[in-house]
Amino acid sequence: MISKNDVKYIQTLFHKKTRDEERVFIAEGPKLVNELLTARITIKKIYALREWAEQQTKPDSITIVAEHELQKISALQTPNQVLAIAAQPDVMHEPNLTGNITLVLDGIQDPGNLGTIIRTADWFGIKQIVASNDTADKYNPKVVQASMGSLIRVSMWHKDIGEWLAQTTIKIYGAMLNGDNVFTANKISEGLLVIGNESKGIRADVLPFIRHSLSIPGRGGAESLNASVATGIILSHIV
């Protein structure tokens, strides 16, 4: 059984301010929670249905809840067996740009897009993302769900992108509407790839830093591609 105080506390964790203060995040569903349990992530608390809990090796660390109780604390339309409160891993170092491809996100505000971009980066072996200060929070529950566990393998820093790019000597690529055809682009092993806002693209104060623009040729009538889809297509051709 879950207490009223626990319900209230968990509900506050859906707000970034409280997550930042408590240095925790919420993960839901068997696949995601199992990934956290096998990774070096500190799990603060687990609330689960009995059928899930009985499959675990340490049932004493789990609070058994009924379906209607899980509904109260879940952010999902259909709660999925288990909810965990996990500690946010500390990121002590700065991103290592040498010999790596680093994603730079300029104003990605949709949590679903960000989560998918993190998952896509993980698929292509990219371990670091630098994001503008107005990019969605990595630990937003929708980002966590969409990343499907990849957020524990991909580090992310929030910075003033313009100031940060001005200080780097690494090659900077940008996803643009009028750039070089990504289908014929050379593979790269080092560089920064800037992905712009879902509707506005790369900001005017960031554009001067782009030295190599990349475009995805289209054949249909769509005005543009979803940011996460574009990221996946570009990475598939340049990594």
Given for the second form:
Number of protein chains: 2
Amino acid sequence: MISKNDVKYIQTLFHKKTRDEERVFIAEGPKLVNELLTARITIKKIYALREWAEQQTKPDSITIVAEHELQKISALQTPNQVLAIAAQPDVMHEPNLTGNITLVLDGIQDPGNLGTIIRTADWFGIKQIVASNDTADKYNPKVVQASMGSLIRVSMWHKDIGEWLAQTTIKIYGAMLNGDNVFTANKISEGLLVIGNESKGIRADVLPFIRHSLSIPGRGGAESLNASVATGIILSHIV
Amino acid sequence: MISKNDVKYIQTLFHKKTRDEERVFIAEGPKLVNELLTARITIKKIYALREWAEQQTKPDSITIVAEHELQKISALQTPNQVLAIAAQPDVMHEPNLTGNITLVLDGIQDPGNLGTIIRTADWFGIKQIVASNDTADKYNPKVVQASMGSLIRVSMWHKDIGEWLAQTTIKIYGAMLNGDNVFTANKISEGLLVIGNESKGIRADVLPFIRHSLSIPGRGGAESLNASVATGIILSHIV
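Switch from the form predicted alone to the form predicted together with a further copy of the same chain and give that structure.
Every chain and every other molecule in the complex is listed next, the one we just looked at coming first.
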């Protein structure tokens, strides 16, 4: 059984401000919660249906809820057995650019897209993402669900991208419509890869910093690719 | 001004059954509707805000609606100026497999994912998709919006995939977790590429037909890639 206060508290965590003050995030579903439990993530609280709780090693630490209670606190259309409140992992003050490929996201506002990009970065071993201030929040519940646990392994910083790029001396690559063919590009082991918003592209104050523009040759009629699909294709050719 | 009957009729078009009986689909937003207008698609009806209508060459054929009226008929969270009812283009009885790469989708239930796959296929010049009966409907409004007009150029058939593959003699490739490295695979110009559901994979009755399994090597911790990202990466390496 869940208290009214707990319901209220969880609902406040759908707002970035409260999440950041409390330094927590919400994760739902057996797959994701199990992944958090096996990773070095501090779980503050778990609310779950009895069936799920009884399969766990420490069922006593879990608050058992009924389906209609889970419905109240879940952000999913179809609540999925368990909801956990987890501590946001500590992130270094600044990304370590030397010897790494770091993804730079400019205006990726759609949370599902951001989650898929985090997951794709993780697949290719990219551990760092620097995102513009208007990119979706990493701990937005939709981002968490779409990232499928990859957010534990990928660190993310929000910055004024234009200002920040002006201070970096590392090679800067960008996904553009009229760049060099990424299918024949050299592999890289260090650098920044800038991905822009799929309808607006990379914004004007960021463009001047791109030294190596990369394009995905197409032969059909589509005007653009989804940002996460483009990220996946480029990483698969240059990493 | 929009009539009550029109509102009711449009709401019935959110159901696949009515869409198929009426052989129409709904498209929203200036970008998509403009693309339909320039393509050889029959537009049955357009409902739009005055600002949008006045920019068109035939404003008289457009039903002007107020914002609150557009809200009533729109499937978007934020209605976007214009909604059109368009005729479903005629599709050949069967796909033409000879000399073409045809995408085969097994259980892609998420409409956003299907729309992104259609758009990605279009980018790489793939014109045909055969999908399992439980794959989302091509004319589902969310698929239409995510495909960004690519659905005009890509034909799609729903079939019992297992039965259908048993009758084809063309080469069948499949995206699998333990297949040949797609980064070093040969380019192909003819064949079927089967993409499975990202959590369940390709289903058991389809697996025996896969003659060439392809994998995307990863080095990070993610268990799987999003189906549309995987489709994009594989197509970028083999087409």
